[in-house]
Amino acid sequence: MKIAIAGYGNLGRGVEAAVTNAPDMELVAIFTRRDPASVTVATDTPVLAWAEMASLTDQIDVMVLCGGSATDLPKQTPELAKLFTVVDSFDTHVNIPTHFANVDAAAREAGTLGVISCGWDPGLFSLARLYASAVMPDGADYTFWGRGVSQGHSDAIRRIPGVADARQYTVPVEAAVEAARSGENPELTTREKHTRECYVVAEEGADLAAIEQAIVTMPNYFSDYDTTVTFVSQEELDANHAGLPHGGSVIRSGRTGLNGEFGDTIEFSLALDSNPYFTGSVLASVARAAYRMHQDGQVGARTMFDIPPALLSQLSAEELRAHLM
């Protein structure tokens, strides 16, 4: 399968070791923005100019989309939607419906096929709130993420003016999590069950209350959380939160038979070194299925929850049955 990666930030590089370590597998060329002169990647892939890739469709099976769900996907995707079978990490939950139709329409049109929103949170975590919800109907779903480093809320605010560089954990609220552990169902709102941490470095001479004003009222990102703002030096930021690190779990309680009379819980969790590198190697697993329902005749939009597992997965049927059911 012919790949290519489209943007090379923490994504693309986290997209490019897992096709390299994919037998099944071929980066053909990686897509850049910028000066292709100026980049350095991490293997021998070709780093072209982003205004070369429609001269390449027939060299391209599949392209990674690398960008933020805030302002590139939502325009690159049903873009290139219209030359390449694409596959994207779309995390705007809010906006997913309006975004998948924005591709299925280009893809339909161009006879392509677009996976949107893989990854592990929209991804593998809503697979988790699916097969949960599935087998025990009878329950509430509560998820929570961190403490880590989110990616894409750190790219909404690098977007502020006057913002140089910035770094956002989320954190979940230990009671909250213990909470929906217990079995008892609480209700909890958004703000009750995570909170957000923003170190930001300031360009010289910006509002900083105007930069923390724009970060805490930033609908579907922070407006609906307690929010705290610190301002640090590149230096700090660079000493102290340069890692990516992520995780978090998806819970489900309820109850299960003839009357309700027995409680379950089930619980889903990931703790991950490196958050861009988990995801792009959960698109480049999507990547390969995407690749093989285009070639079975299939187009327009799709989600993780439209690819059959075993599509997801090196192995052949035969082997999937004989070592992992």
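Just so you know, these numbers come straight off a predicted model, no measurement behind them. Rigid core: the largest C-alpha set superposing within 1.5 Å between the two forms. Positions refer to the first chain, counted from 1. Compared with the form predicted in complex with a further copy of the same chain:
- Superposition of the core reveals a Cα shift of 2 Å or more for Thr189 between these two forms.
- Relative to the superposed core, His241 undergoes a Cα shift of 2 Å or more between these two forms.
- Thr71: CA moves less than 2 Å between these two forms after rigid-core fitting.
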Given for the second form:
2 protein chains.
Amino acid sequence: MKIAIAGYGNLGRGVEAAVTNAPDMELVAIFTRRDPASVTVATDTPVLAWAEMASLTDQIDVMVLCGGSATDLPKQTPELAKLFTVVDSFDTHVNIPTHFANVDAAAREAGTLGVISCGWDPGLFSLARLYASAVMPDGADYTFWGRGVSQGHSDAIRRIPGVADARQYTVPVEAAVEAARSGENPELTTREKHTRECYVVAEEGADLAAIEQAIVTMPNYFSDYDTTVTFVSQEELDANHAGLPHGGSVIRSGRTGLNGEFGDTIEFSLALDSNPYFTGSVLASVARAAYRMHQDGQVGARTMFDIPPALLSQLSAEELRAHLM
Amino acid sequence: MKIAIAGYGNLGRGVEAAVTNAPDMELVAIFTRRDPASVTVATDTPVLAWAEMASLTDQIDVMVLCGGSATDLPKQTPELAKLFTVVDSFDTHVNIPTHFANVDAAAREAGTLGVISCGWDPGLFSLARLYASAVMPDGADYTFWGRGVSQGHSDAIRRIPGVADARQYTVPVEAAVEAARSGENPELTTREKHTRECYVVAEEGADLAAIEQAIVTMPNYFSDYDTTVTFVSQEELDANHAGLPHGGSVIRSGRTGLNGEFGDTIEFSLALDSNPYFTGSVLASVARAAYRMHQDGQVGARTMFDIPPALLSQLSAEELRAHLM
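Output the structure of the form predicted in complex with a further copy of the same chain; the preceding block shows the form predicted alone.
Whole complex next, starting from this chain.
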């Protein structure tokens, strides 16, 4: 199957790596809104201008969108669904129903398929929540993120006057994770579930106390959390905080039995060296499923909730039953 | 949807509880090969003789088979698939392809659907292996079982002369679990992965040393494991070892990135107070999906690998996208 990438940042690099390593896929093009001559990619894949994609619909089976959820994908995914079967990683949870409706309308009209919100959260974590609640309806879900880098929170710190660079880690509180596992279905506040660790490079002469105060009181981002701020040199930040690790866990604890006699805990967790490369790898597997579902005649919007899991795999149904069942 | 149960042991009780608690399901009958008058069930569901089921095909949407994998299901599932859409928990991994083929032939001929090998292993653990390998093809899988009661191993001990009763726990070796998580893709032997703990009630005057020797040297069951035998009184066994807890974990560690630069670990784990009640709860959710897939015109054999996850849930697709995605 012939795959193309629309947008080449960290996530685009992740999809490029995963598709290149998949024996059943060919990466035919990377589209950019920048000047293609200015973009250096990791493989020998052709880099083409965004405007060229419309003339290449017969050479691309699935377009994987790698733009951001704030402004890129709400516009791009419905637009590109008019031309291609598409896959995206739209992750603004509250806007998923609207985005789904927009992609659904565009894809149905064009006879394409659009799978939205693929990755690990939304994505694999969503699946963990769904399976766990379906097989154990009487229970409560807890999602913990980290320890990992939040790029949105890092960006928010960098916008504070006097800050040269920053990296923010979201850290689950171990006591809260244990409480979720315990089966006691605790009510956990935002502050009880996660802490935030900030590593900040200040500009020379900046007021460190003012920067720290601006961070810990920032609404939505930090004020509801116990936040620690550590000032470091740019060299230290580059040496110790250059990666984009992430992960977390989905825990459901609940009851089975006629009268809830039995307590059970279901847990799904990830520990990732690189958030964008792992997310890119998930997107590649969904591109495979999208291709197969569209070949099978399906059109419209889908999520990973709608994908028969076997379609994600390189292995045949027979191999899966023989070796993984 | 109208559900019936074929076979009423521990697993049948688990399905009975889960279906009774599902607001979208009605449990219409429990079929037994024993004298129905001799079977007391936990709810007010009618208990009927096995032979009666053939006359009730229009009153049952899905038949959930709760027999054993050794001799019951290989025969019963294809037979009952001639009459009903069926769900079973066939768990003899090596025979799954053959069982699938037999159920597929029967179901296709009858225009029914048969979902085999549902539960947690095979079942949720199979799904964990499939998702993890699909999204991270470069890696290795490890499955650990326990700490939990193996009914097959408990039965094997009870067949030894001089043994009055026994309960066997399968216990994962924590060092092996840690090694699997480490990302070093260790080769782990059977002995390195699990130990076996046996609690044995001896008959009066029995030769304890001989019993212990018979257990630890038993081929297939114990000889490849570090096995401990503890003799206890019947009272102690009843007081401390009456439950059927189980669980375990599926761990995949692997690499992402163009040249495998990044290491990731994916883990799915279960801790269950009651193996049969949890398995019964999984079977109930699969019965829901089987009903929907058959309503949608699908016939033949399936596994959980073929089920779009949304179909397992009581919630609508819209609710799932809004709340669990």
